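Here's a solo chain for you in structure tokens, the form predicted alone.
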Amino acid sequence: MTDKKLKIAIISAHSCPVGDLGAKDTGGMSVYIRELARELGKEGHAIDIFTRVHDPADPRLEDLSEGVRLIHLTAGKEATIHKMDVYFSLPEFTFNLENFWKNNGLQYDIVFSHYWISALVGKYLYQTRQIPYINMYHTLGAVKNAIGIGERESNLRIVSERETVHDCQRIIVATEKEKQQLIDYYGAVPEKVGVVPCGVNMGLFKPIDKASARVKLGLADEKIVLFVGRIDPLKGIDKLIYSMSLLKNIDKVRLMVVGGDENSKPELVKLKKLADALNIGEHVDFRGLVTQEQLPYYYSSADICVVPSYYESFGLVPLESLACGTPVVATDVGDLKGIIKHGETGYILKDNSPGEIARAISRQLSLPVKDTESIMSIRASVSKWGWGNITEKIAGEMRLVLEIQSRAAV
């Protein structure tokens, strides 16, 4: 069993992993789907992985890489939906997706599913084809409710989640952290739940000359504090335009935020509103989308990345940052702790309040310019979190499944 190379469904039927990253629903999720797809291409799996159309020009199958497809299958409208209107297309998106495996002769030995839309797929299968399904649900409404930050999750969304924790055959999560948070808000069985951290492309993400990469981006002569992701509430980039007001070197610094989409304009709006009302409004940088290729000059051109979130089921920022040679400012979620060597590759925060983000921001700014060695020094850190390393522990937890599956049936 250790040697067979598996065929593998993915399903993220409401994000696709070739989308706008740092759009509204394309974050990290997308990041981890492509290229933990890419890496297990390249072992010599076979992955095939199903979305839905989310523009009329989508191709409805392209080869990603070695051994990887990506297929669009109609459900709803042919258009950026809202992630409950994901929901209420289900049906014709699983109809479509039988009906695709029919005509092309498709069998597969496992199904990985990823977020809870996703999960009620997996489960559907596992019924009515007896593939077995595990399921990665990248953050959890429960949690994010608990929280209380920006958008409250449905009761819908509860209920799916607690049934697919009981359903599936096995749970993937990042952290022990998030495992503990499946026990605690849905009765998750701990044996039957896998911890396997995200990956980082480290040949993509690394260290390029920081004039060169100022130059690149038409940045001057100042000190760069640097946001990527989405732009959400729960991101806490109120919290860290707060802490640039309170700089005493405002006049030097300036915080580029990288991320948001047509959909992220009300949170957007707002941002800009609070930067012009605290009187630092030219000392922020709002630079929208910005594509994977392009995000290591960005990197590389700052001083410092900030992660000022309430929440985060892991956090593949940081990682993107350090492998590129710069350090993070974090709060204390997803694996940040294990990540970022406190005082060393960055400064990890109790909270998010201002006052501690402004002063973190301060003490690595006045800290001297890092050499080449210091700087391939922090790429080192994260060397552990190469995307091969991590392919390999998810292929286990596929084929662990696959060996409890074939007992069960003797």
Second form
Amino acid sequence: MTDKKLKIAIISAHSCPVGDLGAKDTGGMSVYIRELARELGKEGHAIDIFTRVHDPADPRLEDLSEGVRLIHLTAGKEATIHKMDVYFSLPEFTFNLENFWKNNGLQYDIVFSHYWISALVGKYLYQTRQIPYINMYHTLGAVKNAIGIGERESNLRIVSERETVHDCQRIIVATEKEKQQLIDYYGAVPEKVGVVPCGVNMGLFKPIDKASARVKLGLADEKIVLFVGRIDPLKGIDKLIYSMSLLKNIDKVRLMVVGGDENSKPELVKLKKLADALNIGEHVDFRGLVTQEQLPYYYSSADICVVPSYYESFGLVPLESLACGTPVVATDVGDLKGIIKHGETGYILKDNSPGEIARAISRQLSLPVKDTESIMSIRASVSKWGWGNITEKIAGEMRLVLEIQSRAAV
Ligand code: UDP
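Same protein, different state: after the form predicted alone, show the form predicted in complex with ligand UDP.
Expanding to the full complex; the earlier chain stays at the top.
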């Protein structure tokens, strides 16, 4: 069983793994699927990723990398639509998926579904074809509602999460905290939950000489504070902007906010207005979407990366920043306490109040500029999160499910 190469169907109806990262609904989950699939493919497994057509120009079938194909299925309007509309298009998605499988004679050992919407597809495939499904929720509706920031999650989401938590063969979470939340909010069976952290592409996220990175981005010789991510109220960007207004030396500091597409406009406009109202508009740059290939320039040119989130299921941005040798100031979300070495590679905040963030930023900015040795040691602190290690663990989780299934069949 250990060496058996698997045929894996990854379902991501909601978010496209090759969509624009940092857009309203496309972030860590897409990176996760893309990176994991690439590594699984390299290991000789055969991966098909199924998503919706988000744009009429989307190729129906695309080879992404060795052993990895991406299949766009028509389901609802061929555009980026609200996640509830994705839910309502699931019958069409599933119908087209089954036809694709049938017309191409496809069979899979296991389904790996992502987010509550795709978990429902996993559930259907299990009921109709007995293919075991593992689900990863990425975020939990009940936890979001308990935090109470941003859009309220529907009862439909909560009910679907509860139902699939009980129905699926295994759940993968990225942190022990999330495992506990699954138990507390949904009554998950602890033995059914595998904890496997997310990873970082250490080959892509590498330190670049700070001065040349700044020249490349047209930045002046200032202290740079960086935020990277989707423009979502749960990320606490407003708190970060408030905190900047409390800095004594704001004239020598610049905040760069990276992320946000057309659909994030209303939130971006609010944040810009806030910066202007606090009289720090000229010290805040909204850079919009930046590709991952360009992001190492941003991380490397920054003195500090700030993650002021109310909630992260894991938080890839802090890992990417540390891999580039840039310290991180973050709230105690996801597994950041295990990733950031408090006082060494960054700072864990007590909360995301502006005063607390401002104090941590001032402290970090007052430290001497990092030499190459300290940059490399910050990078080395996250090397165990390389995707190779993570993928091995995920493949192990899949084999475990198949072993349990074959034992049950005897
Ligand atoms: N990202 C990007 N360009 C942007 C903004 C974000 O490539 O303009 C990527 C970032 O590199 C990271 C992901 O989006 O890999 C965000 O993941 P994270 O886990 O931090 O947040 P999530 O989106 O899951 O809330």
